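Consider the single chain below, provided in structure tokens and representing the form predicted on its own.
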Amino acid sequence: MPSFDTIVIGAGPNGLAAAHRLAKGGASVLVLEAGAVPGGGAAALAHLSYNLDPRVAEGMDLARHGLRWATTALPTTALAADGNHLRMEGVLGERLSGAVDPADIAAWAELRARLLRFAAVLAPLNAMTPPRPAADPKNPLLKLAMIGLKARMMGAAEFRELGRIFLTNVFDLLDDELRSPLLKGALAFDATLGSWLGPRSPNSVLPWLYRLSGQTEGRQGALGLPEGGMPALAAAMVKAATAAGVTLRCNARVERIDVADGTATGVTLTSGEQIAARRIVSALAPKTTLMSLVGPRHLDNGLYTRARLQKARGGAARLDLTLSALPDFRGADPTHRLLIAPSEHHVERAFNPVKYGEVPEEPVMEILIPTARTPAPDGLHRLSAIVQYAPHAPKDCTAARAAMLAACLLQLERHAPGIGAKVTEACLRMPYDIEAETGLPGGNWHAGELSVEQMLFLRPLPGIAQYRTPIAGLWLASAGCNPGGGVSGTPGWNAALAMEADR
């Protein structure tokens, strides 16, 4: 039987950022992939990038290994059906030009120098292992003692205009302090992406607050996109984890963690073979890992009760179009992201009948069409778009997909006339194919639904938020951690870290 120092389960960038970590350490790592292709198919979905770990970036010497950027302060356009678009540009939305109220530039700057400090003083719990709310001598209270004085040297005002906002909802957020409907559409948006969130949800600004509190290049809050899309992103990682020592394994898919007298001992594949380790840490989701890989025989009644019970319920599905000729969506520049969000209310109404496992009307999405940068060699153009909401369990699944295809064109053609005709081939991902895909439950991006009680010390269970299980040798590495989704390597380079104060 095969036999490392550790086993890692997943390659997405969680499972490579702790292989490289624990390889540079002297361990000898194993990585099982299901897919046929390292990287992970959650990276594979996404748009962009906003949070990737500065610590893996340069832990992992990405820019040694390929990484490029094709724009680190990604523009947005926000899109009317008119034309009369509304353009944010700099690191969030620094500059508005087109259709904005004129008391909104100073109205959203100010808000926006808000939001970003509150972000920033949010920022450190993201690299940190979560304290447990029991005493314990691990727990890091000189870290915490340090963000709660960052946060009370704001001043009084700026302290409980932060405690205020953590309890309210992203709609009331904008209602109160801009006009423009484009602009409050656009920000609603970006407040929800990837969540089980519509604006008017209780307590939506706090994952907001996480989202911005990502960087790119040493800039908070900005979209970068990689040169060759996020794919690349993840191919880089895949180079530093090879180059570290790691070995990697494709189409390798593991049937369970093989525990032995309350302690994981390695892992058997579906084909039947087995591999021992005295570590496993799996990158998969904790739901996926602790009901499937464990299952109920060697976890007590309430942990997997609660794994069971774990909220994780995705609402973006992703629409990937080939076109004969590059669309004019109005004038807009092709190169910047789009938008189809019109108002704060335009988003909440694509979020109402998701909730019952219907389909929206009017789907709001974020568009992007990488040959508008880099023409594609056989003249064709890609746009894929994020669609915000989609209905992770509808009664009829095949119905669903089709209503969802039909809605999005529809919505495309209103901003995009002639769109339609150009459209040579389209493939729509539901939540419900992403889960069958990539085996996040739900299809949720962040493998487990980023929440306010599934966030810190309650991510992804009460319990078990140190990146450790209560099976000797298993530990949890992926997005379902603290501090949650996105391609950025944290979860994965905190569990190592984890691992290495362990040992």
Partner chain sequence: MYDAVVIGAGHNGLVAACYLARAGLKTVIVEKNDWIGGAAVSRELYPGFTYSNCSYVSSLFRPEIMRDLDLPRHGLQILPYEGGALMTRDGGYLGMFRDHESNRREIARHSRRDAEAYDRYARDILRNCRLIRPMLMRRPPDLASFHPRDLSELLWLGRQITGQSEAALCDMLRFWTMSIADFLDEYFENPAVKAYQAVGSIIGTALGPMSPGTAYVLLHHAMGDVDGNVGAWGYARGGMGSITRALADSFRAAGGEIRAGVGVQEVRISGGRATGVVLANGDEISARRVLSNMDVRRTFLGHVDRKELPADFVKRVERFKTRGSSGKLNIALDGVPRFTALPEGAPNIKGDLHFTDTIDQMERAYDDWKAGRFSRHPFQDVMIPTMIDPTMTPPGKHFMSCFVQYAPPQIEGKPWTDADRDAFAKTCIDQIEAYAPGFRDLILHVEVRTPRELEAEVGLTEGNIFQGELTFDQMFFNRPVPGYANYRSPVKDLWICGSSTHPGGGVMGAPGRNAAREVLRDLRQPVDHMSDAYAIV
Second form
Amino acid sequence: MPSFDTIVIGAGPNGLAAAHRLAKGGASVLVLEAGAVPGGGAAALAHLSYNLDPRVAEGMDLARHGLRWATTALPTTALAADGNHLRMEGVLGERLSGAVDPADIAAWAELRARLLRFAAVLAPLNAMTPPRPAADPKNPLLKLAMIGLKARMMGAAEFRELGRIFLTNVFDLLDDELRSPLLKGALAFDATLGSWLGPRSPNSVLPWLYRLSGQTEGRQGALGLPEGGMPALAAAMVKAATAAGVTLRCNARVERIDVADGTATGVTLTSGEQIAARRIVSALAPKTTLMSLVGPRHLDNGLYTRARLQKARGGAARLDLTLSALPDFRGADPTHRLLIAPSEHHVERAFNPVKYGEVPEEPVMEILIPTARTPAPDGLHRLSAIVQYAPHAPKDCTAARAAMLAACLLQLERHAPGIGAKVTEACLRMPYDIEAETGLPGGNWHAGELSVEQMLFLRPLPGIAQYRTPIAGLWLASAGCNPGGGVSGTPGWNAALAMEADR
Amino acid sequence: MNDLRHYETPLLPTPFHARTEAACKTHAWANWGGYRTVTTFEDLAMEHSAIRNTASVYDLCPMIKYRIEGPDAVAFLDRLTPRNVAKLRVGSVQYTVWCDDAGHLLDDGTLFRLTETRFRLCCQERHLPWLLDSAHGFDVTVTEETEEIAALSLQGPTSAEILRRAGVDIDALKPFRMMEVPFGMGRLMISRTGFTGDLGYELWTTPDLALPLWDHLMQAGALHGLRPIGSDALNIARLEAGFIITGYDFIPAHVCLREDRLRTPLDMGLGWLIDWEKGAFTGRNALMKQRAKGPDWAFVGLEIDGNIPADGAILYRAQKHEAGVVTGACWSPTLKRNIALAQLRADLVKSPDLWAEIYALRELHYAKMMMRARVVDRPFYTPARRTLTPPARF
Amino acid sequence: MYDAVVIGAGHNGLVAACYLARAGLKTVIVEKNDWIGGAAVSRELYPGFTYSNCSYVSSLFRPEIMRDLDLPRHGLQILPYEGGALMTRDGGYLGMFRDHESNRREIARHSRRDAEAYDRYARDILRNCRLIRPMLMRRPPDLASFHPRDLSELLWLGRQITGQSEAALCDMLRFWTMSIADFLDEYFENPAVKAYQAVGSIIGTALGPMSPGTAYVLLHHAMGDVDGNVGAWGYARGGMGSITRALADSFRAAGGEIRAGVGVQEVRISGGRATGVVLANGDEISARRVLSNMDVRRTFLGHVDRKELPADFVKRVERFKTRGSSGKLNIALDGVPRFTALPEGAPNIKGDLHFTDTIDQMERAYDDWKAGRFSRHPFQDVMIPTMIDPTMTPPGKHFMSCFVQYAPPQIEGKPWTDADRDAFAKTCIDQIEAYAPGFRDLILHVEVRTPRELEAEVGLTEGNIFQGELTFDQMFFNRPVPGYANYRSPVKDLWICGSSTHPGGGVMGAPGRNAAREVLRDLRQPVDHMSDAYAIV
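Okay, that was the form predicted on its own. Show me the form predicted together with the partner chain next.
Entire complex below, previous chain first.
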């Protein structure tokens, strides 16, 4: 058994990105994956790409390792139950057609440009180790000053507007500018996707700006769909990492991180096997890492308690349907991303019951039918949907799953009459199922809620936002760290950079 | 606790209340932790004199007590406190402190190891949330048991003799050890501990046995000068012994409003408690860093010229540069000196040029004095009888 | 020719006018109603009964202003009140007591842990109060400005914020952005304890306790004090009108003049400067400057010629959020209601009473508001000031003030009807009746106020009691509109001095005082008669 100087726990996009970068830097890296296949959330949960980090794509040369894009600007159709849909084509609804108030076309163009501009100004924050709010010589003051300067260079009015909307809510922001319910519904849905916030929740704009700072193939705000779906993206990352000399072991669940005298010394697997390493990089959620893998005996009570209290409520479920035939969403192009979010009110209403652990009557969802683009050999169709909102801790998990599935199918039937009869297989994974399957606390996709009080230097927790932990040699590199989730590889890459700077 | 009309008596009586009330001629009551306690029963000087000359009883019931029990009790406490709990033998008592992540003191107290897996933690402040949070991930239960225990402190040169007269053989009991004897229908636990720096014991039993215990001791001590004392007399004794009190000598971190008031064990001269080798405990990382660069503050004993207590005085270097603050002070009747405990800037501990600014209000006018202060070793007073085993007979 | 005309005799208009008059400016206040006071009034709406029919308790009113304007000498007396209670659905209650030990033992009845957690919680709230209090009496900086004054304010702000440890700073930022529900989860376990603490975080706000940003709103209600007792609340003896009456007396004593009964039609503007006001009856009052105590939407959209305003300013003002969220029942009672949960003679009835015992229940009440309905199970903040104040009713009779959330500005997109109003009142009275059987029979008279009545009578747009919602996009340098947080407007000599400006609503007086200070600064007048903010040293 060869020895490794670095162990990366978790073969999701962040673990792979970090492993790749460290291996390229000369480290001998072992990646341990609990599951049978690598890829983490990229392979199992996500069905679209919106923020793959260009540093990661280039650094890992994913194109050479098999990443091909089916499209880099996936169009969206916001579905109307009466068939009068809204089509949003180009990047982030560059072109609107169908059910849209004519006044909204110009208003949206202006708002869209502003949002992309604000997101671009803030984007450099994603690619850095968060500064410490206390005076620290390592703080990237120059970079921060540049961000401030760029923001100010937008002009006084825009700068003030950024200061105004920074902590505002999506609902009011949209309501101020737009009228078309389908457009507002679609935007409200996108803005709150994956978060435990409704469009009316204050602070919901900033996570949206984070999302909009992502890009696909150089186009900010664009949605990308890899050929072969998201598992193909994960596969390319695995290939790249392996090519860089990373050793990957699947079915190797880490039971604990071994710590001696405040220093990480290796890991122990559930099999009892111990593997020593000088450096441990956890690409699992920080909450899981600190509470389960390190444990209270090695951590100060304050930090441990904060990890315990860290908010990680998943609000999104994933629905997978196998269909005997292609469903008809009242004429909508099935190769589009299809949204069922008839208005911003619908999105908010879908959020209401989740606050009390209940299931919404009319969930909102994002639908993809990859087989409409590339037919499956078996002739069947596959539909995947991210459904919001789903309770993460209902009183009765089985009943909640059944109720949610029924609500989803009813909602689908409303928009694609006859779809129910075509369903041959249905699988709904609620947040708690996702937690059981992936270990993500609360089934939250961001490995810890992406909310303002858990962003930047507060992510995952104050004091450990710089990827470093109080355990010497233990680093955090998951979506639970700055800047957050999505199949980006950014936190992993940032963490690797921080480790390099530490030498 | 579940009485709906509790608000009619905001301050609780202790289990000894019937006796303390009868003995308290001054009616000088004060709130200690939500209980009615006596500040002076009759005469401060006589009460202090009893501590050093004969014997005293002091009602300890308001001391907050937590029961810590379970297979992981030692591991839990070793992570909670900087001292090595694994080394604490069953039947022994440890003076201890605990800190938050930043190493700032939350409280000090005494830890009793009752069995292999059962401990009692006695302290000044309330910490249930911190203790329960700390218990996550440990097989241990933490229960507040303040109301379930009646405690009495018996302190002074004749205290051992009084216990002998009361029928307890304490000859073999060493300092910081405890023993248990049957008493009435129940049990009495006796620990050789105290807050006076003198020979003394603390007696622990259930509330139903409180009054019989009081009466029994009073009877046994009738010929040995035993008298009840209030917290004013105890305060003088503890200053002579150089003991600190949470909330007076430092502000507990969880209620401290002003960040510059936070203190670590190193700031308070309690570094000797810390076992750096035992492994992780809450605050260790922060304290290691502070140890490396040295603490900003020192906690010192002072002797101050003159005979006016310097309570609350600001300390100066060269009579003009602020250097610290006096947290407790008195004229020591035992030592015939003007003593004080103080937080002092660490770099000035060896300064020969320290002064205390004392304001004495005399007949409507302040006498303002700048008195020389000298850092001296603590405790100011520690008699040999304190640790003598077996204690002398009277 | 006056030096200043102030539109609206609400507390902020009066405060501003008082300071100006005391600086020697010839000042007149114009009030549309026959009475003065705006939303701080005492009115006899039933014979022999004085109603605080809008605002009903005092804590936020800045003591510096009370002192500067000599209000106690003009009759103002604040009575601290005793305790309060939250009644639970299971027939129990959670009381609040002034005494620390009673309070601890009361919480311990529900959770021992929470009883002990309360001290750290109170410390953390106070820490934030300490930081924010000095900001109340300052002019917010304009982020985009390079003016030395803005830069120095920004620097001052930066020093306040960075003058603390990293841990404290992070805690502060988290506190300012979190929902009160999440914040309380970090301290407490008992639902009733959390629900009681959440009260201050939703009052007057169009947000539920699970909305991020509500922890700050709690602070907004906790940063006041009664005689230095931070966070304490009290009654104004004789009703809230005593505050504005004292202000009016102080104003007149300084030579000021009040004209009540005729409102302002329009702000007169010539050559881009405000030169006075035109009244509804056609009278004109000339003045060198105009201060508006009306909310910004009413001021600029209703009383200023659009042509005088830049389009983007108008757009921002139009989008200034003033959605009302509350209603009120003012009730004359024939006797003391008997709340079955409270022990006979318990002091809690002399304070605030509540009937929503979980955060979830409060949040569901908010869900109704979002859907454009009044809450089916509303949150109420009920007070009987006459338990303490003998001046407001005949002996043995009582005045009860019920502040109710949530009540939307419109019912499902349509204006409130009388039937809606009556149904709303019934819902509230039924809720109280459930906890105090026989309550209904004690009622002598009820005045029901929905956002509709608040707008019509007091002039608060959409019935928002803060003259604009207290969310971050409308706070500090964003209040009322980015770039205009300096109490000025695009029209020269037209000033805004109401709660639409920093630091916002509540009977605080700080906006009026800050606006007056800016006016006097521009005039290069000494401001020695204005105290600086008392710090929590």
